[in-house]
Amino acid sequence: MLADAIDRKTSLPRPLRVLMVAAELAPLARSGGLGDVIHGLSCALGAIGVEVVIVTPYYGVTSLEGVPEPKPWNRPLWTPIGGDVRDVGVLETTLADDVRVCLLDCPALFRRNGIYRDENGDFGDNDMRFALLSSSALRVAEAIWEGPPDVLHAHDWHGALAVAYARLSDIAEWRNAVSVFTVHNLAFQGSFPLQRAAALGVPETALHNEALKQDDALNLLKGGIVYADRVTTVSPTYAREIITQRLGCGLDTALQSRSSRLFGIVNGIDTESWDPARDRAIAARYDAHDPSGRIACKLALEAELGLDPGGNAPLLGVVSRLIPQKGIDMLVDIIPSLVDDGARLAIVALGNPELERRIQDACSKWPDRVAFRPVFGDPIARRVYAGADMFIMPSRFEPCGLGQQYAMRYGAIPVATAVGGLADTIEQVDEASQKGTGFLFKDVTPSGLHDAISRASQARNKPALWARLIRNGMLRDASWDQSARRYFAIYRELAGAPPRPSLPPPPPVGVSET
């Protein structure tokens, strides 16, 4: 029946319809790297004419600032959620390139201090929360387009019952939607008793290891793979490391047989908002042509932070969470031998209490040395990018990864593991060749990240080749444009749309690329 479906829609004669569906969208909310795809991926798509509408929850947390007044709807969407239904209503406004927002406001259970948590931890009810989403998108894209999108495409575990519920619907027009899942980052699975699939209208018929149990429990990410037509995750390295046991969590038989519908995108950055010649949160503005501006943003965070400039002593920089993932553990480890080296440390990064607790201890070991701000984000990050020698990004692993993109735009020279998506956006540098973008990294522990430090400090030993070396990152496209080409080619492919310009969709996972 799908492939029927799928048939009688060889030709449309208007855009493409895209649905998202997503926790976050940056900049209303985000948590982390999440929010900032789904703002930079939906623009881009806009940009060639997809016509995309998103969908994401209306939090206490969320932020208008920055886009246009958001418009009620006249009447709210009565969602049904197993055997209840829920009023839920909708605010709208807009992105660039005319992207449309719908933002779902149920004050019970979207109006709280946070996203996921608030300080006392997860929220209980989270299955309920982005089940809503997920079930509430639905009713917005038949408010808007009187019936399924083109193409329906849900992230994470989140908004992957979204996937779920349409191939199990009653209707036909959604059991045969198409749709597109995309995995940010497998170690988060929404995982929940199974007592729980009634609440959240999952029938029993899906409760077995071919669908949405997995361990004894209700696994949401694992609907969003078995049900999409596409899975698709953000970078091609991590795409071949997600089918092995060793970075499988615990799916990768699952994700095994369906690699031939399994893709690998690398994620792009909005190059406009991350642009040195335009951001007025850094000391001085440059370019890759010009980069001189870097010294005096150096200086600048040196004094903001509290470093001693040291001369020419590289300054080393972090940003990020204090997570077992990041490996920033591992950097706390070789803090006293890298001052030994001359080298300064400035610390951005939120997390872990022990070991936040290790590095104020360093701090006031080497208070000239070693600066630490417990902060997220912005706009302390862009100083860091624009100030740094080195960006340092010790990942365990890493689906993708933002910030050695936003380091390398900015000029700082990423010194991390070679895992995932930061093994496809880094090019290993040639000294001889002078190519190459950063250092990266195989042997997974403090010393080996000692050793790629040591490396990156003697190339810039070398004033020439130190300098190429920025302008290579610099000069690195990082847009979203080729990425979502990709994707529109993957949404063209499953739902028949007029041809346009674009680059061929990746190969599966297992299939090189020619």
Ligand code: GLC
Contents of the next structure:
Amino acid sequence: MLADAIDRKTSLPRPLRVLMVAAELAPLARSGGLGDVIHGLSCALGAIGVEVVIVTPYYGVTSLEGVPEPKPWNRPLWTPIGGDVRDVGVLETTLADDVRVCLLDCPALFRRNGIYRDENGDFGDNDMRFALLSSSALRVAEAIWEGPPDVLHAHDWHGALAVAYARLSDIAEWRNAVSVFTVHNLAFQGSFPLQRAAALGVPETALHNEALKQDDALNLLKGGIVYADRVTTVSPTYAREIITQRLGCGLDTALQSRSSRLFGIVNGIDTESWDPARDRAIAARYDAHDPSGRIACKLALEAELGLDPGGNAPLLGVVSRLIPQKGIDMLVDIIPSLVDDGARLAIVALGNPELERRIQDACSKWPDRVAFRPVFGDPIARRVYAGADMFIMPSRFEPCGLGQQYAMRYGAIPVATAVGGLADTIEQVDEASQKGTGFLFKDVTPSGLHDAISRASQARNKPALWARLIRNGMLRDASWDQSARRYFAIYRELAGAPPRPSLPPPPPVGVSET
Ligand code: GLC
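For comparison with the form predicted alone, please write out the form predicted together with ligand GLC.
Okay, now the whole complex, with that chain kicking things off.
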């Protein structure tokens, strides 16, 4: 039914075709939020009638659990790259019944024990690996639709060359193809020596500062930014931040000059998979109307982690990556005073070995107060969201952030910096009106974080207020539907359909918001 409605709206004789190009896709292969977003956005677009095909590599770490058994295509793709042609197999499966997923099978480049790196660090041929993803994606479109999709939607530096290859193609149809490029994190740019350009099939004419060159290097992310018809990022605040020198990671000028084509659309979350009323990974199920199951979840989490329940002591949860962006070092700095205040800490995070060691030290010192699990994500993450009183997210910058959204949905109150998507998804608590969903702070220092945790602790001493905040967060609409419709509005405007979107496209960053 929805598909019909959309066909009428786009005035296309068929559903809009979107080709997603991305390095990660949950639940098959993910290392962070990117994989979750590709899954959630694609399924939400599928649900409103868009024909979505996702192209992503088939890694050695790709898990096929929970998706229909993939079927191999009977012919491989012949993917041209820099004068060479690679033979790439395709395994096809689906998500949510109607989203097609094409897994690129090139054992020499993809079947490894990691997405971007293994225990020896980043793979030395990541440029070629993701150039192959990008070039093969265009071949997939040709195999399925005999030409470009209505919209080529590439993500992060790994998919950026798909946009550049299309724009620089010898084939007019591809040169004119409509493209959207989404930046999930400007800090990762895919920067390689200029000498690699020829091997990757990037022509010399594209090696200048208005194209793929940046600071005397080949910068793949920049290719996506300069060649795409629209650039989006994953929250409106981050879209405004990245055109400033402070957070522009060297690309602020390139982004600023395109600010009339730059949009911020906040990420949703998969509210079916992340639902405390149905989640089998947590000790008890509950919902916004009766969140009492959280008590059992907190006790179970404390028992699992060997923490002393300590009466009514607040349990602070962290699910993160130990990289400077996430600011967990600031939390580690204040562990002694938090312990002094009576708090318990449950930290699930992986990354910087020095920071891991500092957290381990704190665990040895206060084994029943501080617990650390150096793992990534599920399923223990779910138990932290369900059992923690507060969720600590002191990011120095945050394009969108999903952890705070999962936390709110599970009733843990976020304490977070007022940056990027955190500022857009968390509503500052106002005690008088009992509105708000979390505690945002602007002083991005250990003491700023400590003050914010103290504010949250004081609110927690007012049970009626606290119960209300839990409820506010749990009832917040975090679903993909609205955001998918905003992407859809951009697609449709670009694909030449009449501009009658069910939701207007968000205002570009270059135009002041009303
Ligand atoms: C990156 C960003 C994060 C965002 C995610 C998905 O991991 O750091 O803020 O939520 O991409 O867009």
